[in-house]
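Next up: a single chain in structure tokens, the form predicted alone.
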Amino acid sequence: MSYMPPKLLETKLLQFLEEDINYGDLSSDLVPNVPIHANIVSKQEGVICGLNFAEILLKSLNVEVSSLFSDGDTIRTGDIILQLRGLSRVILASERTILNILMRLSGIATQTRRLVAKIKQAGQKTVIASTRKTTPGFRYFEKYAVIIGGGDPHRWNLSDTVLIKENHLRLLGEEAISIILNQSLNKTSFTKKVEIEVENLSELRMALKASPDIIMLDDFSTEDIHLAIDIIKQTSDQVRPLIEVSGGINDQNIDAFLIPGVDIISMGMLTHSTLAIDFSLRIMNILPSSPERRD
């Protein structure tokens, strides 16, 4: 996972809180602002993810945090995940933001871990990758959850890799595949890989002439994937391109796509359709207070 300074993460996380708190918390204004001890508890089994982000946000609000797990750990129903100590109004105002982060990221990490385990059980080395089908403003966190689950983040943004897709080809014409690829190889730094998405075997044959780094077989049937792998093996004399398969693959049908020769399976559902893992915050007791701790 690429490093991001905690202060930058804190800024992003405070923006999430600002969206919820806006100009204040009318409900929390009704209760005493006293020091409390509260626990965040898991209501489901899964893979925990997002603890470090929760800690950064809570500590920026002067809430003491103790983590009983680390990101990537397996949790069970009823497990205490975090113990908090701080002023009641602060903890209540940040409750939903913290829980949303944990729920969303733990759901993604859990689903990714499940699919990675399924691939290992099948004896394959195929990599599970996410896509850019992420929540605006939340991509860094969702990609992080994929990594925690054992998957690959794929492209972080449009400047990461040259990826020539269907709409690029429509603007220039399918016959221009080789020209486009050669131009991208010439105009792009040697540090960047070049990938092309193909939708049929004819496009595949044309794309292979320019020796891209990665070929994405988009919405291919399993039969055509087998044919495509054979074509790539026959065409690529030296280093063959990585073979990525994508399009409509989910946890229900992934077994059919665990085909020898497929290097990567990219799945948008990891970040756009994964169910959250549920957590709750419970106030345990009021702590002894001192005048300086009150607002």
Second form
Protein chains: 6
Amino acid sequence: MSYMPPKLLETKLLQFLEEDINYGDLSSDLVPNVPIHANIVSKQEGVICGLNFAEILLKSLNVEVSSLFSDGDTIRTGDIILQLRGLSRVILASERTILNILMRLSGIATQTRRLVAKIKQAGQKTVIASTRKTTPGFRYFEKYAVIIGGGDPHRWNLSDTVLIKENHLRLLGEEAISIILNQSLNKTSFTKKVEIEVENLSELRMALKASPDIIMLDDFSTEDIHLAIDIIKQTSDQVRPLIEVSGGINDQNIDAFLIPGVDIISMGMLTHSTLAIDFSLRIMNILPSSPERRD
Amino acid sequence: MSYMPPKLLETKLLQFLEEDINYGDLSSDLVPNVPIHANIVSKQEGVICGLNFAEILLKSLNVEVSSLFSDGDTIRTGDIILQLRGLSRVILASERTILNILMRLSGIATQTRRLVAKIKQAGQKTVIASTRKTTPGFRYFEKYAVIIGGGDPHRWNLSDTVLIKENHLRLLGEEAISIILNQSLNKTSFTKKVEIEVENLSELRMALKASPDIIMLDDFSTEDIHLAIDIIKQTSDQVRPLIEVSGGINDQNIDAFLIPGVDIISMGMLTHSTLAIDFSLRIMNILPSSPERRD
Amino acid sequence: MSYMPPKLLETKLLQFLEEDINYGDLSSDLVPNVPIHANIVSKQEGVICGLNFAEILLKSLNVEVSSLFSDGDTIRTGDIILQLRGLSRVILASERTILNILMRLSGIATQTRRLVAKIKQAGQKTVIASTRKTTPGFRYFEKYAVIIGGGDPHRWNLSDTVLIKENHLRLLGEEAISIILNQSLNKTSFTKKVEIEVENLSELRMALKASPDIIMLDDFSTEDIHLAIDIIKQTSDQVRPLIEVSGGINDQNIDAFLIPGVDIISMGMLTHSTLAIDFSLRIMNILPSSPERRD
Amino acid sequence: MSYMPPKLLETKLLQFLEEDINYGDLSSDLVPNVPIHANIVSKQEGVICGLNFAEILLKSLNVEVSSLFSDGDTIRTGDIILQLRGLSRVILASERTILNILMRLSGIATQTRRLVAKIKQAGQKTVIASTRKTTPGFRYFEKYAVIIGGGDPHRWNLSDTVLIKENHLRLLGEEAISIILNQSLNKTSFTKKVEIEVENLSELRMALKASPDIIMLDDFSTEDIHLAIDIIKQTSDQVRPLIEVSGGINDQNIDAFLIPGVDIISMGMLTHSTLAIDFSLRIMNILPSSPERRD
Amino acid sequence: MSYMPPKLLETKLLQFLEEDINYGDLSSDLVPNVPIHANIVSKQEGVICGLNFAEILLKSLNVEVSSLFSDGDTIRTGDIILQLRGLSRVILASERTILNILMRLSGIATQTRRLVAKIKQAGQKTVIASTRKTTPGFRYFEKYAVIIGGGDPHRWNLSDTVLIKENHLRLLGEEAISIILNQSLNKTSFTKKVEIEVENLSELRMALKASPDIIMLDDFSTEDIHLAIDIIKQTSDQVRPLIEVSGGINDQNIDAFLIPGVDIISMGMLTHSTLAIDFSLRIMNILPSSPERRD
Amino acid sequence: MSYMPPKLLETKLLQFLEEDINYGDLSSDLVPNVPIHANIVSKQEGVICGLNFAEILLKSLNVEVSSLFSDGDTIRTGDIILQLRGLSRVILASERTILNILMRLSGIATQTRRLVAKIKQAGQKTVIASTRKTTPGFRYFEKYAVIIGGGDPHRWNLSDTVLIKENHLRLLGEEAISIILNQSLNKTSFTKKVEIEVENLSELRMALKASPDIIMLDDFSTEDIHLAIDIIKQTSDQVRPLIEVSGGINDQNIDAFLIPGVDIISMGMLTHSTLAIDFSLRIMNILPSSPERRD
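Can I get the form predicted in complex with a further copy of the same chain as well, since the one above is the form predicted alone?
Okay, now the whole complex, with that chain kicking things off.
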């Protein structure tokens, strides 16, 4: 993972709140603004994710938060995952934003964890990686949920790692690979890894000449994956590149890809097609009014 | 729907692009920057949504776009939904952002359309409505997709329509309804509708005294929905409030809720638990170089 | 009104401060930066408005504030409406921004309150509503002042309520009304009210066929308003639409429009042509220096 | 005045538009989106101001604009001050933002021009200056309107010109002036002018020792202004400071302050208490549809 | 100098931090997040500048700071210029941003101070002024460092002071000066000073007719400077304009320009060609863990 | 390098312009706004850098640009590096912003090129790398200049590459390396390289156990560098890590570090202590007025 100072997240989280508040919460203005105790309760089991963000947002709104859980913990239906103490209006006004963050991130973490567990049970060490197929504007949070679930974020964006794909090869033309080889050495920083995506065995053979750090086998049949692994092992005299497989792999068919030698399985569905985990906020009671606090 | 000047969307779309570009696209810098023709092709059938946004973003990047489809059209696997002509690097650098928009929005529109069709086939006029359970920062686009799919956006945010829910009632205390009645009349603008959510028939009876524009029956059994409709019809002498049902309704169980008298079915899963529709971008060929164009 | 979390207002208020500070306050840098007590005093009588915003801004600048007044209270010349304790330079540097907020908002609230009082004295229940004729960038605050004065904000923006006006009718052509009727039902969310503006009695008759929630009689003579009310009552069998009158109504001629049956009078001048209420900030004394506080 | 590249204003103007559009214009979505010709017509006479900003905003929205007028021109009731050609929806959606800019700025320019003319008729050369009593967030535009009306903007913000006022003097204590003198020389850049505000003749005498570039006589009676001018002339051997008078001067009492020797009269009401000039937008006709243009 | 409320700087400083954090600090995530004591130590002697900004940023990140130094103090190699107490990860993540601010600003302040001292030693009162040749986006901070070093900021931007240069004169044509004279009087606010840059003695003579507040002698030989001073003294009967010299003056050749009568020497190199002062951050020890603090 | 869509740079560049324009250019408002031809001319020899950014900014301001040079070309004193055609006021108002970009970036590129050339002449292939010691807010541009000069950008920010430094080791305690080893494998994405900085030979031996991709020898004497290279070669059986040296290396002492086996020399001074290259803008002539163009 990577460390993010909470203060830098606060601004982003307040923008999410602003999207829901617009020019004010018409409904919470109709209730008294009193100190309350409220709980956020899970309505499904899964892996909790997003507590960290909920806390940053709520604290910035002067709501006290406490929790027995941390991001990544397993939760059961009915668990109180967050206890809040603060003024009623600000809690009601921020409820949906916080639940939306928790819902989506816990959905992603839960799904990722399930796949990671499946691999572990199969006795494999294959890494599950996400892709850049994320919701526009929400990638940081979705990649975070993948990591919390035990997956690898893979490239966060186009500045991360060189990844030569089909369309790049097409533009480079026939002698692509040797050109890439030269260009990579000349134009890419020594601080970056280089990955090449190939669509068949002949492309693979050419790609290996460029000594990439990672080879991605895209849409390969399981037979071809076996062949590819052999070729890679034979070609690379010293350190072989990491081997990543991708292309339409999902929780149904993943077993077929748990092939020894495959280091990474990347799956777009981790972030683009997940079911949310449901939570709800319940006001427990009105707290004794503390010395004048206006908000 | 609502009309949004394209110029106002451009800024937001460029922020989505910025999220993926970060400090530059390492890979597309390795290929020649030449004018190309590329197609975006659907890899599944469904309802296309997001073309409008793709066009605004691409035009702002000086990429020419044309399409035989409009948002809301039905597409089949293999359809060319967008043709692009522009410089290779900018097309490659914006590919994922555009596909991410199309994937998610088409997923939502497709699912909404399926449910709307189901209701029409059942001979009902019930409206399918989304909720505020959307991805933080992406709500505008997700509500747009619901509308394109034939659904109703419902409240866009907390400034839209008064909606008194369980937590509000709890804060208002015993005599809640009469207070709401007075407060709504005094504090809510005449330009706003008022909706009250009830969780059982006795709450319903109280709520009706406030003459809301809309009643939401939350988590009601189908039997109770029938009873509720009768109560509402008897109580409202002139114009009865609209009747909305919600709570765990999904594409599996929706049939049970197609009850005459139910005006609206609202479903969180329209936006929080959808499967994306897959698209890919393919470079078709390099175009003859036009008079010097630098970008 | 609508509830806005103070934290979301803080950013906006700091932008207002930034407009006045630019790259620094040249003058306050010439005085010692010591803890002081300063008062904001009213130089005219009226309705105070903007205290809430002043407090949020000052607190974010580490200035302690206290007040015996709340937004909406009546003030007299010489009243101390806000007491400040903080460092001299930050108080001097934010003085004008705070006074500008108070001046304009109190001006609007005072004028609105005067008109609301006039109507109450005439024994009427007519609502005074503002329009969208506000200062660009400052609408939220101006609508807030109208509400504090006892007026109705009316539409906050173009996403609020459908309002079909002359120019829309012109574009819709001859068969406008029936088209609107259909379109409204098909394209407008059930959560929104629909208002139609008419300029004469024949337009009114057509508009009523669309069963709008609100009818706006624009620039009607008082005689025509009487006729319109009769037509509306006769045409609407069940619930008649609300009746709003507008067009050049001001504090001089408003009495003529206090006609039974008129529910709302909307007036642009509430926000576009108001006289500010004057306030000034006076440093009372230098406070004993507390344990080292640097700001 | 000062030159501002149009591109830098565009962003600000689009933010004003965004305030009114929110998440879309519900009403203009109900009309066909066709090319139209529309006029903006004045409903009052006065000095037009804001055309420049209207043009920048409209052009950025792909609306063609033409006008026979320029900012500062005199207009009469019924004058077509701006002709627009563009798509109907974008014109309707931006109508109110543009009118709000024109209304307020023309109101300020008109009032300023009237006062400037009054002075000219009285055979004086006194400059009319505005203050920093402007609407938060809109100062640039309001100062622009003052200049268009023939007034002087005075300080745009706290980084402009040193201005020592009552509260500064109070903090500086007894020996204030000599300290200011030293500090100004030491701490203020040679590129800045220094102004001192005095409230009586004894303060004036002290202030003159600091050789300020400008002296502001605040709330002086006309008699005291005469005395002050004499003192200033006697004290300053070479170049006397400019003399500015201020404090409750308005269009009613300004004549009393047209005293030879007074160089500047500054008036807060120029920007804080003006009546807007009214304009309206009228769709003239639908234009023949040009080759496919989507927006 | 000019006073800037710390809160307004915080946002800007957090943006600088964000530039370095991007989507998180990969490395500090690998170490325990514990309370630590760390020192920032100077590795060179010079004038410290930027402490004020470091404190604002660190406080906003919940790091306690203390220092025995203030901006402008002389430091020696090995001095502990800032002591920090806070969580390890946030200190490591903000280290480089803070050091970069200190490095560059102390470099500028040190160089400015050296030149100011040189002039003082030569018994002159000439002011050293910076120019607008600053790093884009960082001007506020660089001008601040010049002031801390004892220099004059000169124009902060194009809204500060009128400065007529060679290119303006060229556009004004032959009769330039008289036109400027008129235009300045008519179009420039009385609150602004007017400076004219001349490139030879004949331009100087023309410029003096416009009675500018400041004359800039650009790229004059020392002989011509002497002549220019004479001309200026003779021409100006009452108060002569300030005399500024500029053009390729640096720490090598500055002595030649310490000519009596020269009021200001402006030097671009103060901000565009400075050597940074080096600092480093050293973790001293891990602090006893205080009652649970999560960040 | 990495590809950045020009549109994304435009916003940033306009912010730089805004810093200099503030609320308008007082001086260029005094000259006629006519179409002109102007040249930007180099006043020193060096490597030109920033043309790309100048073009994006100028085009967005409707100024036509042409050049015979590209970023990275060698220029001589007097070379016309950019020709502009546009309105006089916008060219004058943007002059300084453009020159400031060119000055600083060309200074960095020139210095980097000189060092790269030195190494090539010495027959070495050592890479020159920059650091994160850049001007806050301007890093993207400064790293770009390093690349143009032939250097390597090294880490753009803290999300790029894991880099374990002295302070991290101190927090990890005695058994640091083995912990890092495990943590890196578990917590760092396979897409990232890992670098470890060591301060002596014993740290080096420990670090090598973690099999980093890169080893940084910080502040090593040349003798110790020789020893370190031997140790690294002996320890790494297959692929040895890249070897980077850093710490006080500059253009004076760099020769000593051109040791075979050293892959990278990183130098903070490339960005933190450079001398700017000087350019000036000269108006050549006024162009014949083209059909009405207002800006």
